[in-house]
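Consider the single chain below, provided in structure tokens and representing the form predicted on its own.
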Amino acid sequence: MILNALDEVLFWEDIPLLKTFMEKIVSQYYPHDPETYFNEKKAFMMEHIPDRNEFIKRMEYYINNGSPVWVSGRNSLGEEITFDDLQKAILSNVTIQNGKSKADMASVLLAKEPELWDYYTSNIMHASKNTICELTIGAGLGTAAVMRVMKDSDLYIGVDIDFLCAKNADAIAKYFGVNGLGIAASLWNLPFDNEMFTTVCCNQGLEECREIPIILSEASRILEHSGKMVLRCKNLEGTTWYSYFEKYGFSIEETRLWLRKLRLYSDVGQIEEIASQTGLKLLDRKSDEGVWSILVFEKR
């Protein structure tokens, strides 16, 4: 299943309705017929959210009633995963061959912007012995960037709410032969002790998450004193939900305001503000104003 955080916000009163519909169109059209898939989803959205007033009504409901409880549905396994499904996913996803495939795809993208990725990974690998927690593994681009420069003494743990994304990290770790593990867990209640990691990193994942303040607070909690948090973030127009607001006639400034009220990702400035409230100080920033920014924080 393919849901983004704004889908979950807009259908917070009836997540089963959204999941049932998404399961249907994913099985029928994705990924082999993306045009029909997106047209069907657009028609569904317009049926249930026909105008700006309904859009605002649903956002206001989430602001008052939404919570950081994990809503599954990021892949077809969902939260109803059976042992057989789990076993099949591990056997197919956690292999050196799958890790090589992911690493090869990542290497093509990493090679296009070597300066960017050198900056990202050099800030992550700042200690003589690094313990790294990556949030939102996804397809594993940031994971591969980190693992290819890890030393034998370093340790990596990646967290994603999607089981299959977590297994991507396992496969990539096998391929590179490093001490690495991916786990599926809540980003809002990370299963780690305080000050456990020298680095927390995230490559363009916060833009897909709900409850950003809680995620950043948890990330700060597990980061040791003088540890670094390295976040690569998209600009607003590159996020998956910008087009939603554009479609319903919101300006960029109105969109930013609503996203902050919804506790979703609104812009890099929001991340800086929240991080500063959790004991983190911005050390450096590298930006391409049209696409992305990398923020480097230190825990004080």
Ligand SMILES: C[S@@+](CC[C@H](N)C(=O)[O-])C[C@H]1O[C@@H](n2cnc3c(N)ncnc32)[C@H](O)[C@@H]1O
Contents of the next structure:
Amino acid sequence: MILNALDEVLFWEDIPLLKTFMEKIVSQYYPHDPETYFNEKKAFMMEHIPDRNEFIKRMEYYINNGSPVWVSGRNSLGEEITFDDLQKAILSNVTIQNGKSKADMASVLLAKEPELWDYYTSNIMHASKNTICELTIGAGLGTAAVMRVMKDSDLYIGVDIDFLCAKNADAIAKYFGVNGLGIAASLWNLPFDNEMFTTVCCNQGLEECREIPIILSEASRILEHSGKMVLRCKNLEGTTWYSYFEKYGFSIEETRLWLRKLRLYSDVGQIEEIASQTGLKLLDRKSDEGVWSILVFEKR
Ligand SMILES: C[S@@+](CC[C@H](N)C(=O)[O-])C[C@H]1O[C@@H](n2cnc3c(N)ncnc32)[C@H](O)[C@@H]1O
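For comparison with the form predicted on its own, please write out the form predicted in complex with the ligand.
Full complex below, order starting with the chain above.
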């Protein structure tokens, strides 16, 4: 089931209502009838959040009561793993074929912006022996970008709240023959000692997460002194949440302010600001013409 972070925020007072509804429309319409699926979801949203006042009321509720705890996932969190999930993980997600298909998909995308990706990976591989923690494995684009340049002496651990996404990292590591493992855990409470890693990286992941300040403070905690945090993030116009707010008549400036108050991803400037409060200093950044920026921080 797919609940996005902003939906979770808006239904924080009644997550079971949202979950039950989403389960129903996913089983009925997704993925074979996406048009009906999206129309049903839109109608549900309009029924419960008919106007701007209700939208604001719900955001204020989350600002005051929301917390960094798991309420839903794309597939399953560790504690909810079913036998079907385990079977899928063994038979499909951790296979070398899955690794190859993720690596092939990634190489098509990486070839479109080779300079930007070289910049991403060369900053990640800054030490002679790199210990890398990737935040959000997802479909594994960033994972493949990192693993294809890893050496034998490097070590990778990826984290995703979704168990099956975590297993994509195992498959990609198998395919490239590198030392890497994906684990299912939340970024709000990383299961690592302080200062364990030379690098923390994340490709296009913060945009989907709740509670950004805690995630950045955890990233800083696990980084060694002079370690680097390398993030590939969307510039303002590219982020999903803006179109949501537009529907309820919010300007870009208002949207940016609300997202910051909600502790959701707002824009690259927000990330710079919060990171600097957790001891991470921006060393460098590179942006393409349109959607992406890569930010390189150092732990001071
Ligand atoms: C857009 S995907 C990441 C894309 C991926 N990095 C890539 O390069 O293909 C976002 C991922 O973030 C994960 N996620 C969202 N919130 C999380 C949290 N609090 N802790 C850990 N993972 C989280 C989701 O499960 C999802 O797999």
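Rigid core (definition): largest C-alpha set, two forms, superposition within 1.5 Å. Numbering follows the first chain given and starts at 1. Remember, it's a predicted structure, so these values are computed and weren't measured experimentally.
Q: May I ask for the C-alpha shift of residue 289 between the two forms, in Å, based on superposition of the rigid core?
A: After core superposition, the C-alpha of residue 289 moves 5.1 Å between the two forms.
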